[in-house]
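Next comes just one chain, in structure tokens: the form predicted on its own.
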Amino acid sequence: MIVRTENAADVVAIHDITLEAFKDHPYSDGTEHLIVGRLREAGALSLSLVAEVEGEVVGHIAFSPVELSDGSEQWFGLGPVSVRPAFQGQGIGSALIRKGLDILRDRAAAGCVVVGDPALYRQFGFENDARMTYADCAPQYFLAQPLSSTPASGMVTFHAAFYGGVDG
């Protein structure tokens, strides 16, 4: 397996398995692969990454930047993370986290969020934080990771690309 950064004859294949990895998952809305599609547009993938086994695309993970309520930067969230179903539970997706999280390290980013199963994303090292919030979920699905030293805390919102529009 291969883990590397997008390139443009990437995009057709990131949509269809954004798209299948979430069809009919019980916690997905069905938008997942538009969000990725809208943040591409807005210029606000801050990093996307692709895996491959033997040349076929398998896997993807988006990278986008948040807003803080107390102006901290440099924050970002994680998601959507998605891989072909017939590839899942092979370590794609934990590669595809942990490539991404090593890169945002090297970028001096000061953070990540991420909302999904805590049992999942506390292996990589996220942690609910009761000084960040996310009013669109319920807290124990909401978690955080610092990667610097710099407190952060606050409301976090998501790129405008999550819920719909692409300013922002």
Ligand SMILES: CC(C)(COP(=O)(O)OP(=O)(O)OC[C@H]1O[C@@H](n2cnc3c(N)ncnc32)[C@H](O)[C@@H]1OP(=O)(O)O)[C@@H](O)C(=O)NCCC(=O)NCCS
Given for the second form:
Amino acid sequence: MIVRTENAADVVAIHDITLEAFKDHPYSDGTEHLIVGRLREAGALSLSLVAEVEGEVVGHIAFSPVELSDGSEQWFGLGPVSVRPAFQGQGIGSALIRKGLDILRDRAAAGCVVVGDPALYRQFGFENDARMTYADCAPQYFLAQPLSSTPASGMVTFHAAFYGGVDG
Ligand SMILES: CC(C)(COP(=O)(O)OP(=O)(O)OC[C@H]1O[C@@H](n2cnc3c(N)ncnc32)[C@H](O)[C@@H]1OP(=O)(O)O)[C@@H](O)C(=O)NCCC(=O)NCCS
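Condition change, the form predicted on its own to the form predicted in complex with this ligand:
Starting with the chain above, the whole complex follows.
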């Protein structure tokens, strides 16, 4: 398995993998597959990695910029992350998350946030942090990971394209 940055030929596969991965997800609103395209279109797809097995793209992860109400910069949001169901449970999602965080560190990112299953994301260094909040998300499902020594606090907002907005 290799993890690499996306290229133009991956766009359809990324769409399809995300749709498939979230199809039966209990907390899915059925629109996750549209998020990556909107971020790409808006120039807000800060990092987009695919996992390839024997030449087939089977997994994907996106990172996009987030804003903090305290003015902290260089924070990013992880997601969506998707692995084709037939390939789940083989370490592909973990490899995508680890590689993405490594690249953010190399780029001197200040930190990363994620909304999701705490049991999954704690394995990669994310923790609940009472200093940071996200909309009306239950605190246990909102996790953060500083990637530099600069602390941050306040309300987090994902890029407008993450939610379907066209500007911002
Ligand atoms: C979450 C997801 C990206 C993990 O990718 P993966 O390649 O299956 O994950 P890995 O094999 O690297 O395992 C990492 C962890 O994912 C979780 N996991 C693995 N397979 C899973 C499955 N079929 N369903 C749910 N969680 C699973 C486990 O917690 C696992 O940790 P463990 O090995 O300590 O048990 C993948 O299961 C997926 O696409 N799920 C649907 C979409 C989704 O839920 N995305 C995240 C939204 S917050």
